[in-house]
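Next comes just one chain, in structure tokens: the form predicted on its own.
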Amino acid sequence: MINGFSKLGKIEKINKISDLRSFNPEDWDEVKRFWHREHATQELIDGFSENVLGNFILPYSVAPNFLINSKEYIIPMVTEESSVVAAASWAARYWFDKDGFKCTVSGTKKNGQIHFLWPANLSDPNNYTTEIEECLMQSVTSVAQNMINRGGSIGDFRFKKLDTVEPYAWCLEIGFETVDSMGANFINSCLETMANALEIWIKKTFNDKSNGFLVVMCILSNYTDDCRVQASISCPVSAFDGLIDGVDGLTFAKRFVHAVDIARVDVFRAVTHNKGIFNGISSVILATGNDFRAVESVGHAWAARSGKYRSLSTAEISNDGIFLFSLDIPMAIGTIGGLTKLHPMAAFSLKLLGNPNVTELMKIVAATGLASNFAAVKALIGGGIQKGHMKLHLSNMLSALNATELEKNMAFRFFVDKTVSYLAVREYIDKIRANSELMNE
């Protein structure tokens, strides 16, 4: 047990830490290696978040070529996976000349929840609907006015009966415009005025009666289904010709529509086939300073609304021959509050992008999301996933290696038409290692 961990200043924890796991002052250089040279950008890092004692460094990549909704983005992406980033690149530039992207917002409420216990010996909350609206609204006016003057709302309240978790157990749904803003904060830091306000609203009004009534808790949910995007990709089936070798752009469309069926109905698929959305999707949100496992767990959510996990994305051919490929998604995002602008690189990000609002960088985001599923499907039914895959880990897998660049131009050269793998790779370079001839070729 360690007490007080978090109030020790960064080199008292890493005492600490190596005293308790018998670390020498050696054992810290890598982390300390990636501390910024910068103090000031230190001490900015270190505030966003707890018992920091270093920086994790992933790549900063950016795909250019997208065009969506007829404009031209070149997007930010972060992740550790070079494939993500080339085949979200790939696709952009594909469906450059074929009109791009196609992106709707067809809303952007946020929920928030408050949950209570109800006394038994009172009616149904919903019968005092109207009075509650108005108490709880004129408790959030000072919290709320910043929001509203910059045309956010709260509204549409809805009780809800949560007899199965309890009784008397209900749940206060209530809605929120949040502008360009993601407004976690903002929303339970009315959420929790609203629930004092409730609280005091219900003894003043029912006096004894009120006995029984408890706030149990109070919170946003990132369960957002009235915030919502959608992306579509469209041509005519014709204009697949050629994309795979030998075959014509009626079978490869009918293959591709075949194989995200199956995403459809079979939730081993579906799993793989929405993670290769969320390659796409989660970059950009990093990217930007937004969080990624709040956009994660509404997307697997809205996946399975059904009661079956699904494919996010749908696609169709028309009796016109027309292709037709789509993703709906929930998505809470913001451009403004939290990391959007506190983080450098995700001011940069927002920079790079035109400094979109909120609605626009939603559709970023979910065309980011179908260009890396299009080219993922199209990966797999051309030959399968791991030729490219793994040719652009053959880099990381020289690195491994500790390749000279030398080694490594060669490697490069030599598997251009052979499968890649580690060992494949690792006899190589022990082979050109033992083999000075090779080196001079």
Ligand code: MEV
Contents of the next structure:
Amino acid sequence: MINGFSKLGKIEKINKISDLRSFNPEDWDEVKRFWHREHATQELIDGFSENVLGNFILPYSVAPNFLINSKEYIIPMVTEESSVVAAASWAARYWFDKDGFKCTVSGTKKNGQIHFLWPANLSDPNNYTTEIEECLMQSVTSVAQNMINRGGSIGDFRFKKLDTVEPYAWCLEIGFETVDSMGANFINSCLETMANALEIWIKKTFNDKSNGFLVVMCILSNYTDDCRVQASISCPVSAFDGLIDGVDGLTFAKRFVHAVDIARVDVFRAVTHNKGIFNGISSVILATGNDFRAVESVGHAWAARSGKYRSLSTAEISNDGIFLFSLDIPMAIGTIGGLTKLHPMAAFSLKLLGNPNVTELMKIVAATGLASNFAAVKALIGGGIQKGHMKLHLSNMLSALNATELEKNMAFRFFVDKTVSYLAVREYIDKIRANSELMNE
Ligand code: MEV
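Now show me the form predicted in complex with ligand MEV; what you just gave was the form predicted on its own.
The next block holds the full complex; its first chain is the one shown before.
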């Protein structure tokens, strides 16, 4: 048990851990190597979280050639997984001359919840909706002023009985429009202010009869089913002729629809299929400083909205031979607030995207998800994903073996038609190093 750890400075924390783990100063070399050379930038990053000892670097990549609603984008992606960026870039390029991605946003409303116990001797809170709404709106006049000036709003008050939890358990759900910010802090501040106001109102209105009232908790809901974006790609099936060697366009499209239909009915496939969508989505969400846990949790909950977890995307071929692949997904994100402007790389990402507003960013994110999904399913029905994966995998193994440029080129040629494994690559490198020593003798 360590007491008061959070109160220590960074070096003191490091010393404390060194004592506890018997680390030498050199054990920290790697951590220190990734400290930012500019003190001010490191201080900024330290401020994002708690107990920060260093920075955990991930690759910052771009996928060019995305055409979304007739506008070209170079999309920033942060991911540790090889092939994700290559796959998204391939799909972007492929759809570029097929009119690209068509995207729409069907809503941007978020929800907050105040959970409370209602006094048993009072009639339902539904009977006091007008008074409660008036009082709660009044309580947030100053907290919400800025947001309202920017075009935001609060409304749509709904009481929900949760008597399966406890007989007098209720929830007040409130809708929030937070414009270009995700609005998590704003919504939570409003909810806490409103919960206090509700408590004061009930005591003042019902005096002793209000005994039993209790605010259980108030928090935004990440289930943002009214904050949704749609993305689609479409072309005549004949455009797929030859996309897979020796396969005509209609056959390709039918195999593709079949693959997506499997993910509609089979949860084991659906989770992997949707993971492929989030390969794209989460990479852009991270690159723009947004909350990937929020986007992923609502995405998966939405995928299970019918009571069964299904694919987030659907594919079909119309009677007149048009292939349509589409995605409809909730996501609450922002282009202002949070880390979006504070994190220098997130700010750069938004600049690279042309400083989009929130609805434009939602479209960009959804298009990247659909692109990743298209590339993955195409690879799966066209002979598997390993061929593509292995090139980067091989490259990583060669770096780990400190291979020279010449050794790398030789290995790439050698493994072009062979199975890549760490053992096989090490043996191959050992062999060519032994041979070159022999030649040098
Ligand atoms: C790997 O990160 C993602 C895939 O498994 C997605 C899919 O199977 O559709 C290739």
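Note that the rigid core is defined as the largest set of C-alphas that superpose within 1.5 Å between two forms. Residue numbers count along the first chain shown, from 1. Source: prediction; values computed, not measured.
Core-superposed comparison between the two forms: the C-alpha position of I17 differs by less than 2 Å.
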